[in-house]
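A lone chain, given as structure tokens: the form predicted on its own.
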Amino acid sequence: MSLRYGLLGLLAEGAASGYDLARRFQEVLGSVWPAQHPKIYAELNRLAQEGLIEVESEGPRGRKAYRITEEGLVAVRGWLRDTEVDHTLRMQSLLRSFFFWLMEPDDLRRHLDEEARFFAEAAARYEEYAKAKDRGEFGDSPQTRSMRIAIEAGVRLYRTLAEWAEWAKTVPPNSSTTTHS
């Protein structure tokens, strides 16, 4: 259900084609809420049928640019204000950690090295975005201020996951532990 609100939020920034929305969705929201092109186009059709968006223009080869309607703005604002947040995290890295006991120690160490490296690199990417935003490279619109808040969450989340992977390497293989640093 959140795909629709992600699309409505992006259209609240301005009109865009399905292709542009798919690219923007991947660019801005892909690591948080991935969506494939066919799902995006199907959701755009549903949003248009429900009157939450409308076709602003049609270009070559039937390319449509959509814009959000007043009803769409009301819907996305209501979602932000009134809908309970789903705090479920679907992270394969954490799911796998429940089964580390099945791995050979050397395989586990290599896996955790890769995880730590991935998360540290992701944190560094988000930190670069944060620095660019703080230098004013993205302007100072309400959208970019919200983007900065989201970027900071990415920095902190990935930094913490990198620390978690490093910590996990210190736990003796196939042992139970209740230590926490």
The other form holds:
2 protein chains.
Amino acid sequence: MSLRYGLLGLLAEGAASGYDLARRFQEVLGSVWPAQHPKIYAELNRLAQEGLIEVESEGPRGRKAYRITEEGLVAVRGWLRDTEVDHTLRMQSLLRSFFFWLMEPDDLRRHLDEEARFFAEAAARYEEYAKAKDRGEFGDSPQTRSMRIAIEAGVRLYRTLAEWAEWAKTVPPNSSTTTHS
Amino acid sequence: MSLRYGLLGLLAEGAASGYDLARRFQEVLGSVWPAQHPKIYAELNRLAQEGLIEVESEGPRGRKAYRITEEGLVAVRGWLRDTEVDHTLRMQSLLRSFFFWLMEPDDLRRHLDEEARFFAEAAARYEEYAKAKDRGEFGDSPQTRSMRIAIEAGVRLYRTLAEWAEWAKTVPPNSSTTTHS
DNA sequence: TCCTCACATGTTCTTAGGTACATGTACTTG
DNA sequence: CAAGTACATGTACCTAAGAACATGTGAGGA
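I have the form predicted on its own already, so could you send the form predicted together with a further copy of the same chain?
Then the entire complex follows, led off by the chain already shown.
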């Protein structure tokens, strides 16, 4: 269901083709909600059938730009206002952490190094985005303000995860009955 | 694939039945990796067929306790050591935040209040868990140490999300061209 | 003894998600 | 003008996930 409302939400910003949406999903929403083009085209056709979107224009190479309809807008708004948020984290990094005790200490250290590096880089990338937004590079529409909020979540979450991975490295793997040197 | 290794990881701690595993998935891993019993029983049968687990004992009411095999251990360890981590966040809260601009300011404030409350409560719950572990209530096996690391991630992530939701409330929704009172 | 609840394992069906396959067009550059 | 790249949309197939349905047992209390 989330893909559906993701598409409607993006189309609420302005008309776009399946190709456009696929790229935006990969670039902007990719780390939050992955979606490949087959799924997107299929869902667009379904949405059009249900009247939540409609073809705005047809361009070269069979390009079809969709526009959101009134019903579509009502549907996204209803989703945002009235449906319960699914709060599951579904993070593989976390799932794996339950099983760290199965790893060789060396492998675990290497793993946590990589994790910390990845998360720190992601945090930095989002931070750059945030700064660019704050410099006014993306303008100041309500849409970009929402994007700014989402980016802030990315910055904070990835920073937190990087710090967590660093912290995890300091946890001794075996029993703490420290053999006094 | 993650469910498969989640099950193997849990079975590496000791023999358990599908029923046991379903409960543990709900209680412990539920917020990180949801799995209902039909999926679990099916996957257990597949794992048994492939020789990664085997029936350890049969109990009352058709209960079948599974034990992980050597190959099974090798498989989880291989997954942990050699496969790339999928870092997608897949958080609906974040997806929704991209579309906050579609919400009425009042609805958005209410939404963020609820989000902040949920995340703060979750953080507190995990914190309690962490404290209990640190008091030694779960013993001090390698497994519980890994659990402690996972719990720490929960504490930090939920705290971060709660703070983010609070921060988001301070972002003005419309253009910042402040009409000087 | 009967009833209820927790235990215990499954099948079936539908939807979601992902990979691979398939096709064709417009533009740009050598 | 040939070749490559980016644009553009789809189908087919397979696996994952989730909801609903289905069945039966053992233990404990009323």
